Structure formats: C-alpha cells, structure tokens
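First, one chain by itself in structure tokens, the form predicted alone.
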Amino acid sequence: MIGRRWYTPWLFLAPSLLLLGVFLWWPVLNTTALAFTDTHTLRGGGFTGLDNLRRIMSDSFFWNALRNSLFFTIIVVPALTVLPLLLAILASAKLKGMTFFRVVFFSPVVASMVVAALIWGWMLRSDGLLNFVLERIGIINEPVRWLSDPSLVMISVAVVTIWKGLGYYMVIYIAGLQNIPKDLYEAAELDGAGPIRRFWSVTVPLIRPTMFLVGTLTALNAIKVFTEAFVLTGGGPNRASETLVLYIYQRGFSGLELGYASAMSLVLFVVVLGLTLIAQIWTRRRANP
C-alpha cells in the first residue's frame, strides 16, 4: 500500500518547490521573456528581438560599469583567498586568546552589508574617522577624498568587502587546515623545514583544493557586488564605482526601462555562467592531470 503512494515524496517537497517556482523559476523566465522586449513600467511593451542586446553593444555606462565590476573582482578575489588563509593559520594555533580573536574577526560576517556600508561610509568622510587618525599621526597633511576621488573611490568600495568577508573565509580555511595530517608538519620539522618553508611545502599544496573554493565564490559574488557601492557611493563620483548591478538597478528601477534590465541581467548571468563553467573544468584538470 505504501509504494503506491508514488505521490508522498512530492507532497513533502511541494513547499520547497512551491518557493523555488515563485520566488526563483518564475523570475528568471520572466526576466529572460523581458530581455527581449522593450517594456516599460508605465506604457508596457513589445516584442524587439535583439534589440536590447545591440543597445547593450554600444552602451558606454554598461562597459564602463562592466569594467568597474571586473577591476573590483581583481582587487578583491586576491585579497579574500590570501588574508583569510593567514587569519586561519594564526587562529589555529594554540596560544591564548585565540577564541576572542575568532570572535573578533568573525563578527563583521553576521551583521548587514547595509550596516557595514554606512559604517565605512562615515569613517571613509573627508571628516571621518579614518583621516582623522591618519593626520594625527602625521602619516597624511590634508584629509584624502576616499569616497569622492575617482581614483580612489572603487578601492574604497573593495576594502568594506573585504574587511566584512574575512572572517567567513577564515572560517572554511580553518575547517581546511584541519584535515591537514599533523604527522606531514612533525615530519617537515624534523627534516628541518622552518615555519615558512612548511607553509610552502606542506600547507599549501594541501590547502589548494580550499584556496580555489574561497577564490571562486569571491569572484561570483565580487562581480554581482551591488550593496557597497549603492550605499556608500551610489555609483559616483562621476559613475567611477557605478558596478554591473547597480547599473541595472538605475536602468530598471529608476529608468523604469524593465526590458533593458533584463537584458543586461541577462547578459551578467552568461558572464556569471561562465565564470563558473571555467572554475569547473579547471577544477577537473586539475584533479585529473
């Protein structure tokens, strides 16, 4: 009686499915129906074809913001797989006051990017906190314009993601090195090796695997970075840390030009797509030479 029942695994899988369907399937056929029209919030649209994939072609604000969200990804995916692995070998060792340094560094993950943002933006002022103390020490003359400096400003942006994404880092690193066998650093040791040459020799052939992970998920969510730049910036000055996202973000929200977001949506998650097939295969060379 009970086999017969083909339907009991769905009915507890129909929430999930349920959730999935409106909140996940449902926008991405939609924006991808939307991608090829020219629909506006407030006189709809029609059917253009490959309309919105030519504007894109010869938009400047969407390379530019391309460009700005890849420069971002290259300044962040080192930072966030070297600093956390280092963070994880220092946590990891058996001195006192390691559990509050854990703490320490792991709070930022659990409180808002919002929060973060605003956070940063206030010391990062002109006035803010952080030229305060620089020029108290003498290390600066004059206050450095951190967010309104067009050179400076995308730099600015990357620091708060990579001061709030350490500690999680950190913590896959330290779940990493755990499965490091003692017995390869007591043999290293006794041959000899120093602290740095272990790192090299032993700690970081066997961490790879670890390294490409964190380096991965840092490069898919740098390129879909949207929250810092939106709060602390907007995307100025002068469209300087105006990233992928948040472009599209103006052109659907505040243009109201919902078709050509979705084209552009569409286009970043080809980007996103390939970012993730390349990260596969290399992953499968690797792991099969």
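Rigid core (definition): largest C-alpha set, two forms, superposition within 1.5 Å. Note that the structure is a prediction, hence the values are computed from the model and not measured. Residue numbers count along the first chain shown, from 1. What changes on going to the form predicted together with its partner chain:
Shown in the overlay between these two forms, fitted on the rigid core, is a CA shift at residue 142 of 2 Å or greater.
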Given for the second form:
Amino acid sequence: MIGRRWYTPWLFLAPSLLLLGVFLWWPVLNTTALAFTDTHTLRGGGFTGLDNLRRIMSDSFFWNALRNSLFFTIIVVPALTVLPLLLAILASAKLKGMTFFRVVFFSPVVASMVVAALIWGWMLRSDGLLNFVLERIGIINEPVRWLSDPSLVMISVAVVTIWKGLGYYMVIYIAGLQNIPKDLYEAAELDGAGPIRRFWSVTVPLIRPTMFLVGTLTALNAIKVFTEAFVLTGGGPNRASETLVLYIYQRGFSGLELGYASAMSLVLFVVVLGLTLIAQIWTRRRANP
Amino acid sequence: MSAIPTTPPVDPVEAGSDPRRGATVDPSANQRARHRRVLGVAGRYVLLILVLFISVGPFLWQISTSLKGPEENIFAFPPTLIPESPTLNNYLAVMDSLPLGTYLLNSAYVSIGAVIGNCLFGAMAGYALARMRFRGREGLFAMMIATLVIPFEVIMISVFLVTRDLGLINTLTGALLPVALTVLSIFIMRQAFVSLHPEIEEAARVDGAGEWQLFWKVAMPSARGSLAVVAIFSFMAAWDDFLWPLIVLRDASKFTLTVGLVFLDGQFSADQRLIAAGTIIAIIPVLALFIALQKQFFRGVGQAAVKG
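How about the form predicted together with its partner chain, since we already have the form predicted alone?
Once more the chain from above appears, this time first in line as the rest of the complex follows.
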C-alpha cells in the first residue's frame, strides 16, 4: 500500500458513488420525506404529518392490494421452493440428453416476463388452449374463467410466475445437489434405503439450506409482483388481481399522488423487511440444525 | 426433439456393476432388479418429457398461432397445432406496423449498458473496498449493506422524480442509469477481490505497475468468473425489466422490447396472430444468446446461489 495517494480509492469509487447516490440513496431519503407530504405532480404539496398513514388505514383498495400480493406470495413460495427441487433431482440423473432437457427447462427464464404473460394470456382465455387440454384429459367439465373469475385470477397470475421461475430455481438446486457427497447415497443404499427414503433422509436434510435460500428469494420477489398482473389483467376484474406495486404505480403515475404513493411504498418496504427478518430467523433456526 | 433417444440406455453406473446384490441373490432376482432399473429410467424419461411439454408447449402454441393465416380460425375447436397453410405474413405485418427492430436495439442498448456499468463500476468499487485501506471504508460498506435490501419498487416514485429533474424522462439514458449499477454487483466483485493473493499484486507493484494497471491487468483477469456472474445477472435483469421503462419512456420510438410488446398487445388486441408473431420475434435473440452461452448461464446462476 505504498505510494498510493489518499484520493486513489475515491477515484475508483467515484462512478459508483455518483450512480448510487443519485439513483438509490437520494431516492431513499426522498421517499421517506415524501411519505409525510401530500405532494401531487401538478399542484405540489406540503408536510401533512401522519395523514397518509391514516388514509392508508382506511383505504380499502390498499388493503385489497396488500391481500392480493400476500395471497400471491403464499401460493408462489411453496410452489417455487418444492417443484424446482423435484425437477432438479429429475434433471440430475446421469442419463443421455440431460443437457438438452436442462436447456429447455431453463428457456422460459430467458423469455422476459412480459413475453411469458402475453403467451399465457392467450392460453388462459376461456376459449384458450389450457381449457381445451384440461377438458380433454378430463380434469374439468366446462371452461374455467381463468382471468375473469375474481376468485381464480390471482392463481392464474401465480401460474405464470411459477412457469417462468421453475428453470431458474432448478439450476440453483442442481448446484446445491452437486455438493451432496455421493457416498452418503451409497451408504443409504447399502442400508437398504429406497429412492423415497433416500430423498427424505439424505437429500432433504442436506439441501435444506438451499431450500431456505430459494424460499427467501421467491418470497422477496413475489411480494413485489407487478408485471405479470399488469400484462395479464391490468389488475382486474374489479381489482381482484391488483397487487400492491400495481396500486402504488397507479396512485403515483396515473393518479399523480406522489406523496400518498410514497407512503404506501414505505409500507411495502416494511413488509419486505418483515419477510427478510422472518426468513433470517427461520433460516438460522431450521436450516442448519 | 430428435435428441430424445427412443430406447433410453441404462445408466452404466447404476446397472449391472452391483456386486453386493449379484453375489448373494439368485439370477432371477437379479433380472428382476435390472427390470426395475430399466423401468426407473423409462419412468424418468416419461417425467422429463412431460415437463418438457409444460416448458415448451406455450412457446409452440404461440409459434403455431403466429403462422396461421387470416382465413384460418385461431379459436377453432378442437385447436389445431399445425397451421393449415403456414404463412409468415403476420411477421411481416407486425414488423411493418411496429418498429420492432428499434425496440430490439433499445433493449440491447439498455441491457449492454447495464452489463458494462455493473461489471466496470462494480469491479472498481469492489476493488477499492477489498484491496485499499482508507478512511470511511467501513462506514461506506455499512451503508451499502443497509441499502442492499431496498427494492426498486419502494423508491420508484423518487427515482422518477430525480430522472425528471435531470431531464432524462423519455430517453434511453434515463432508462439505463438507474439499472447501470446495483449494490449486489459491488458485493459480488468485492468478494472476488478479497480472496485475491497479495503476492501477485506485490510482484506487479515491484515491476512498477500503477494502481489502475494493478486493477486492470492483475485483479480483473483473475475475477473473470465473478464478472461473468455479474454480466449475466445484469443482462437478464435489464432485458426483463418492464416497470422502470414503462415509467420513464413515453414515445413509442423510445420503447424497449418489453414495453413495446405490451403496447402492441393494446394496439392489436383484435389480432392474436400479430401479437404471437411479435413475442416470437422478441424471444429469438435472447434465446440464441442463452443457447450460445448456456454453460455460463448455468454456472452463473449456480454460483450466485452459493455466494448469496
């Protein structure tokens, strides 16, 4: 460390500090400040204390949106924690053509979420392909209104998210499975353990840290759901798929209520923080017993 | 599809060479065990092909729709996967009515900009944090950790306001700058440089290399793996991004591909054939990139999980 001038580190840091300062740190401070104002894009605004918080408490659309996002998270997290693990085990077999299968399973990941939502929007129509296939194999008797039935629409949105996410988390699990020592499986087999027994006694305990990681990642992504709902339904029918970020977006950019939208953003942050804390506590307690 | 063997070969490791069983059990039981193995392998392939259809089916249906002519009923019941008279007219029509080429270039601009920004600036900052001692380093690092968990969605209103004040609304630069660097990239690069051997650096220093040369010629090449991770993640994130471009871009000529496709969906909601053609055009470049770099993609996603 000889011969270095005092400002050398800051030269290396300068572009980052500039970008993070302008597009991360300042917005964080500004969001916090705006949350306590009634700022409006056109007429400006001033400090209003906790008025926004009071308004949130009595805003039934807000609670509807929060409920939709939480419901979505509750569907997506278990599905994207378990299904990709099973898929990873399937795709870890030393069989011919496995690279081909992995590439195909991953392909929905590289198609953007907008593309995934447009493709599924076409299939999820009442007269769409999915209803036809399900009717043909006898699962349903009459067309399901995937996108227009308020009690189903959030599940349909989740289906798209799960379809697009499967391959991504599969790759994470494949990396995790490779770290499990082979001789553990051989020892279990010697002891007469069948494939299911081996899964529960060897794979699950050793893959558990990865499962907690995937669970945390999926939860933090799911609570921010926007694109799928925006493209598939625009939040409809009758706000049945309006998610929290969608509602904040509409209040902020269509309603021009920057102050109120910022206050709701802070609530979103508290929810994210809460999920992070739950995940950490849970991971610490259960992941490495 | 032709890559799937019709008669799956038995895994040589699993089958046959099992002295523990073969020695003590009679031949017929041995044969039964082999039968079970073959069935197991066949079962695996059945499951794999089933998942294959779930992954690929939606794409195939989209391709099929995009190839159907105006006289063919796309709502036909039962649906037809193979178009009666395949036509590329929908592709020509969608290219004609929408500047999809421009959207592709706009998306490429933002995505490549994000890759360069995250790799270069992330590495520079990560290098300073990992290899240099200076006053305020711990505090700066703590501030980065503290803001790592803040999602873009929480601050999007204020990011919009800053971008507006900078006069960057409705510009591609405005679409790029907020995604040009993430704290996560700095973290990954810092991790890579922390584990660098000091001896190599010292040797280069004795040879008279300056700080920038040390960084560029010694540290960067040894962090190639982490750079690939950062590059792939920032590319996928920027290419996939919809919310921010939707907020910041106004004119149809400035749209990235994701915003352009949704705009197309609104414009042509009557003709699904055109939307299908548009989505297929949108998928092809990034799918080609993925297939060309599949090993890096898989290694990147796997490594990121281990590092996280």
